[in-house]
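Presented below, as structure tokens, is a lone chain in the form predicted on its own.
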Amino acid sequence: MKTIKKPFILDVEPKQLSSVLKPLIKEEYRINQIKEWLYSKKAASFEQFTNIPKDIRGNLESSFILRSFSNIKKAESVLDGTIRYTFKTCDSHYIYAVYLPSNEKKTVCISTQIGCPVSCKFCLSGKTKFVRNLSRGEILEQIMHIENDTGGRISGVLFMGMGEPMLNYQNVVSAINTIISKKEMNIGKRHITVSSMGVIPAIKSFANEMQGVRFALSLHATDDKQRKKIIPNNFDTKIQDLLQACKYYLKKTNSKLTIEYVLLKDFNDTSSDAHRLARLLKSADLIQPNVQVNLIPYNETNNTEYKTTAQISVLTFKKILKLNGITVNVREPKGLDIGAACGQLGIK
């Protein structure tokens, strides 16, 4: 198996810099120039910091690896600019990226484990075997290869690419300390999204960690049965204490929650499951105005027992969740024609 055989540099928490780097750097300001040239200029060789002497760089280019990922690969979205990235890790696996364009901002959805242990019936990572997860640098080479590559500024981080981030909890709150440190590369709280099928006591020290992070449950059911069957590895998490561990987000960070639900023809696509779904953000008290359900028309993927709700089912379904005063939107399908629409990536 092929291995990184110098550590990784974007591996190193900023504030472990200057330990990690006294054999080679004695002057504090030089530390604090390779932090700006890796994280708020993004700097894709140790060549490109211009400002550090020649020595200290080849220092750095014999001790470090400042890019982890190889045949790199991508498609665009004749729809609607939407890009996927196929991205090589060091153990020579594959994780997928997608780029987010529109008029107001430049959003990536990213990943942050390779496979998915959560195994989801309906989505395609969930059928890509769990390897492992990824690392703090993985994740924010993401972020750094696609702003190069696409030459806009990123403004928004959706994790909501391969894995559960909840369980890779640590290294998904490192790179989120960097992707909002103005210091670094300075991306809002509010403009980052986590979304995760729920493991509660991650859900609950995130909110204690991450104050102003949104979160993203991915409920996609209305009771522990119906949700069993499309998320067999949940943990036997039930419902009702899901959406206390959201209401305990909410109340601790003041910040968005956002309700996933993937509408399942035949499944959980029913007037009755509209109804079910409005009573249950109603006995958790999350009808609020900082709580909005997102519809997600299921993307059809090679998986041949599961298709598409017809536009009336999703329309009547938001019509009821409406009529009980829960915000909702139905999400429109970005890059279908690249396999990078929500459910899409994984193996093709």
Second form
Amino acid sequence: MKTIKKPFILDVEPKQLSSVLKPLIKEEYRINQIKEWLYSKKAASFEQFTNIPKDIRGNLESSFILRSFSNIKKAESVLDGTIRYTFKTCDSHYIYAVYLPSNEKKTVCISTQIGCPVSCKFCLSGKTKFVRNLSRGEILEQIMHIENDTGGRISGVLFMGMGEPMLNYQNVVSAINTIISKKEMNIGKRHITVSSMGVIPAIKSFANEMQGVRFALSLHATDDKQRKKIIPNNFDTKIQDLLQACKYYLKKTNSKLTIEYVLLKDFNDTSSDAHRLARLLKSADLIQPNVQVNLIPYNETNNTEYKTTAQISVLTFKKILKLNGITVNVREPKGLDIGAACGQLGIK
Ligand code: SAH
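So that was the form predicted on its own. Now I'd like the form predicted in complex with ligand SAH, please.
So here's everything in the complex, that chain up top.
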């Protein structure tokens, strides 16, 4: 017998919920109760919707699925408490999310696509064959599962897992709207960061639509030829144009911008690279208090082509940027022992 797949209720935008549920539920207050179970209380089964009559719960159960992932696995770092989650999607692919606890914050780093079509040379996710975009529900389910599993309220979300968020723009924006809605997941805009290698029209739409949500640009190079070597599928976007799009983002949103720069030994980590980066930012008028450069020492993967920069080069690079008036931070790797650090999420 052929089984018919039920729709995933988290894929339904909250504003569509009453029309989608109309055949089952007429009363608006019931819809609001359901929304609350879905997004504020993050119930993982319809059975938990205790203020909803049993027959409606039964109808929901036979019409929808509430969780789509199976075979969920976790690995916990002994170094820093980071947890890497592996989720099997309903079409039997694997995606990853990471829980990053610290004293004051509980952050999750989530995936937006299965595999990544951009294929940055140094990144393991880029080596994982691109299959498809994650749906809005699949994006949200990662956060919900981690919150339920760890028992503490998630206070920040990084769109820095597997995939290129700006190539799954509609679903990412729809998920963010639910994450930041006070009536739904209620996480502050300023605690959400979307990281992208840079799709200019999407950066501009993001600036227009997502005021206050933070943006991080994966720059990683100081000239176009050098960048193309490590990000071959960069849509031939010029660094100058990317930086102009970032400027537009800052002007529109008055928010904060991060420029990410992964340091690859003997490739982009020299003093001349640092000076060139400073000049680039200066000429784009991006040396300002709400712009920060995040230097990311390369986390080695099974890729033999690139190596981690020596500590002394990281410090020198940082110093040069600082002397040029740039706010700079060196990102500490988290969950290195479990393959959960930046760029390690993928099939090994
Ligand atoms: N596709 C998005 C999100 C990627 S992951 C983007 O390109 O921004 C977040 C950051 O980790 C990106 O800046 C990415 O380039 C960087 N990264 C990828 N692999 C890495 C590795 N092995 N070591 C350190 N950083 C890496």
